[in-house]
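Below sits a lone chain in structure tokens, taken as the form predicted alone.
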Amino acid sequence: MFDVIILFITDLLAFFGIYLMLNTALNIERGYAGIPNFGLLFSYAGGAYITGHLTAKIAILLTGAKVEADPITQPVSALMVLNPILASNPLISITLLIIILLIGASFGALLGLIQLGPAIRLREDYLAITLLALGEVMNYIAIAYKPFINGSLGVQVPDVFSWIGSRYRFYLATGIILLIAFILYIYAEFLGRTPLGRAMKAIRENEIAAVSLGKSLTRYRAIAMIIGSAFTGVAGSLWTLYSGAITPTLQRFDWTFLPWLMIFLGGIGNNLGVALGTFIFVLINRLIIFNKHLLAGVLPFDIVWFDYISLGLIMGLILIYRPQGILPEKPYIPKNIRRKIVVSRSQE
């Protein structure tokens, strides 16, 4: 029983960390800059797939291992050589992890640049549909171009966490995911309090007024898309490394629609609300998945649909009873302005 509880907590925290990165990115794009990025899957899948493509190749360069098998088309044969080396060399494993995360962030930012075309030219309704369609592109590329991640079969990646031992492997991976998610969260919170973040929010509230005051719509949308896509690319890379394999089957429902549902639950524009909404939603989702077998034979429909039905009900309840989220965004007032307000009120 204790092992089951530990497994549940580890799984919960790992998913929470990955989704916190995604939702922090989405909050920068939508909550700060007003970009309705329904193409979150594009940069997330890009980070995941580029990790699957490059991890073994970079591991070969770092370790100097002689691998005769192609690490893409014959990943199992390549991993039989690479994994023992990584398991006995923590420094190489950590170096490989850092390199892959930097590549994931850079590739995600590059994909964000690709999304800038429609993000700059289109208004919200047309932009949302365009980005939604763009989100599926990376899956089709991964399936059609077999040298990328071996087509529909996918690819296994070297285990950068194996040096701590198989018993503690997922604990270490989960800890690293949470640490990076916390760092990205702190950066997003800091960004929201800077002039850059306040300018993004001004554009979100009223584009015409912001442009009339000299704020460049193109520049601030570009910054928001690049930062958010870099965060999303890191999340995709970590998910691949955590799972140990990747196939081109990443779904819009899991990696685009659910993040939107979570930030609606927590409160768009408020990072603390987004974190709270993410945790509550992931907790409910994991509890449903771990326990839905108990309802088999009780419900009048196939149990596999219970997850989707329950999530749909949650979404409906949020929109009806708490459309502003659990913790709505509060206006940020700089300290010097707050001081002036206090002084003026005291003088009255």
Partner chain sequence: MIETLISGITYSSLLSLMALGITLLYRTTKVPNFAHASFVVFGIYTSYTLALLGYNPYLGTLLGFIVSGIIALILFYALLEPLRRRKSSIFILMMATLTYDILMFGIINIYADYLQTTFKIPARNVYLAPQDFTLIGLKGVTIVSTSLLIVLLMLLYILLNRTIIGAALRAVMENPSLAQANGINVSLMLALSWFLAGGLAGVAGALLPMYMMTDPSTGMLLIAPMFCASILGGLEQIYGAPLGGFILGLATTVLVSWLSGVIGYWIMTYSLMVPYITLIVTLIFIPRGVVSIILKR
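In this text, the rigid core denotes the largest set of C-alpha atoms whose superposition between the two forms falls within 1.5 Å. Numbering follows the first chain given and starts at 1. Every value quoted in this text rests on a predicted model; they were computed, and no experiment measured them. First, how it differs from the form predicted together with its partner chain.
Comparing the forms between the two forms on their rigid core, the Cα displacement of K57 stays under 2 Å.
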Second form
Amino acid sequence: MFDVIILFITDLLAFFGIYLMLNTALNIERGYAGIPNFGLLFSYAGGAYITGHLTAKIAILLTGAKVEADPITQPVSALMVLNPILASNPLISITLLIIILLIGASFGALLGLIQLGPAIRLREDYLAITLLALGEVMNYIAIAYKPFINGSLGVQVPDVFSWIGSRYRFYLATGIILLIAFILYIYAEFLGRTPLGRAMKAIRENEIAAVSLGKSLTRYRAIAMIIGSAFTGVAGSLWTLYSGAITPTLQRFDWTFLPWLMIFLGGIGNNLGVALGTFIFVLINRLIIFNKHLLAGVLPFDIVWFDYISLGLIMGLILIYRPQGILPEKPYIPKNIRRKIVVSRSQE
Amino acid sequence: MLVIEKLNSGYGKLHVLYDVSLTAKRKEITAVLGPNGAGKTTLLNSIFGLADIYSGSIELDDERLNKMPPHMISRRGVSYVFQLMNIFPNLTVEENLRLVARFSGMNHKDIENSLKEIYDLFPILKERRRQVAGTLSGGERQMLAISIGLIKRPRLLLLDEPTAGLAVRYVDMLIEKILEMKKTMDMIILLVEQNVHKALKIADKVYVLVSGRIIFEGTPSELVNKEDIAKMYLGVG
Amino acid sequence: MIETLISGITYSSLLSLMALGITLLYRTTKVPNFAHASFVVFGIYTSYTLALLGYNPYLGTLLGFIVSGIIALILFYALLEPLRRRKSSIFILMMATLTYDILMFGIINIYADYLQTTFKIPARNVYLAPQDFTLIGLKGVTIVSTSLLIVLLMLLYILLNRTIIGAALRAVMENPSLAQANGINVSLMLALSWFLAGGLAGVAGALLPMYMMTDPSTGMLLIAPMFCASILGGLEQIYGAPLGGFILGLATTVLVSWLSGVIGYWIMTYSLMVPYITLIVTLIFIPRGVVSIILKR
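Could I have the structure of this protein in the form predicted together with its partner chain, to go alongside the form predicted alone above?
Starting with the chain above, the whole complex follows.
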């Protein structure tokens, strides 16, 4: 029983961490810069697949192991050589992890740049169409281009967490996910208070006014998109490393719609709200999935579809009744300005 | 006759008008004057079902208009000429007029007659009738907007600052046309204007609206005699 | 080569029907409808169900029009109209259509599960081409889809330009508040446009299994081509949609097939990328669509 609870909590926290990264990224893009990124899947899947493609190759370089098999098409035989070396060598494992995360971040940022090309100059609706359409592309590429992650079969990746012992492997992975999610969260909160973050929000509020004050629309949107996509790429990387394998089946529902649902639930623009919304959602979602077997016999269809319908309905209700979320955004006023406001008010 | 009694209205939680009472008669021009943000447009919006009415009543010839949706109010013979975005820019001048006429339930003969009346009033529109409305000049556009309001021969015409932003020659001309409309057509004209001098010249009755309340009611000459109001709020006298 | 061209024309016709609805909705409601693919998928399953019950699947074009039209009406009245009354932003409306797409995806999958257990058939691979007829060497789907496109376009033209309801619809597209101020029931007109757009998507969906292998997630495959065709034609002009549909449809079929002869067969794998590339190129160079170039002259 105790083991089950620990397992549940570990799984819950891992999902929370991954989604917190995604949702914080989305909050920078939408909540700060007003970009309607309906194509979050693009950079997320990008990060996940590039990790599937490169982890074994980099592991071979780092360890200098002699691997006859091609790590993409024959991952099992490649991993038979690589995994024991990684398990006995924490230093190499951690180096590998860091390299992979940096790759995930830069690849994500690169994909953000690709999305930006057409995106930054467009009106909101056209922007949303483009991003949504692009979101579907990554899976086609991964399926069509076999050498990437072995087509629709997918690929297994070396285990960078197993050096701590197989018993604690998931705890370590979850811990690292949470740590990185926390760092990104703090960065996002910090960003919101910098002049850069406030300039982004000014553009979101009123494009014309902000531009007339000399704020460059394209520049700030570009920055938000690149930062957000880098976060998303890291989340994708960690997802692949955590799962140990990846197939080109990442869905728009899980990795675009649900993040939107969570940030709407928590409150767009407010990082704490987003974190709260993420936690509430993941908790309920994991509880349902954990107890899925109870419903499996009752429903005459696959319970997965019930998710789509119930979550769709919840989102509809949020949109109509509380689009500002649980914790609505509050304007942030820097300290020095806050003092001036107080002074000018007392003089009136 | 348009009778508004103790009207309280606004938008959601934003309360704009307080206990506004107003009467406007047939074959008269009733002008509502007041500074920016006084609630003049909100008054028109309230009559037309575009604002939220909290209490009070709006009656046109003894029929209550409160709670009716705008398209029903329009079918009761009310025309509202917006200040901006008041034409269909991609249709020709005549298409604009015919489209609106068809929705007022007029028969073919009435439409042709009404169209002729409008072309008599604004000959320039007849010249431009095949031109796409979006390409008209500011003054011509405003004439078309008023014509769209007139085509269905309304009982009540609501005009929201028809001369705002127009060249001087058009302002004088439009004001004259409104006076001509009053004489030739049998309807109530409720005019909201910022151009106080011009409005006072043609109005039969004047209301001054300040911060959502009516502070003056009377004839133009009475208003000019009330120097304090005229000076403070309207910049005349 | 001729065969590819005919197949391309079929695909273009279907794409045009879908894009037509997107453009119509964009003109009336000012929102890109991300649930459009769901309307198509409901059409697919309408004609499939008819085929399972032993009817001619072509009846699905008529029934599919009604089914998908109603699915679209539900979206309008349950989500979009309450949001419009609250003066929600375009972004919220877009989010609402995306949400409805997710909801409908769940429902169609449950329906597929239901068909699977009831009829003991693989309801996730819907392919009706083997049941299609041939006339003077042409496949039924080619004849039906092209002629239906032409007929529906003519009907739409007559509706918009020769009837009072059509005039009202155009007025709503042009200036909704002025239309409302002149006695037009804007909400009803918007509902009509949703019914029509859903219906057109339903017709396309009903024909789709005659053309290609389909399943509940076919919608995801269609999103890019549909929007691409619609934007390529020009969102500002309804009749741009078939133009965009044909340019894109022929590009994805005929052009790619020709390229595969020149460059190599591997390029076929990437034919799915054509709509994305076209979409982005269009947005950068002619964001107002091909129609804007034609009209400028």
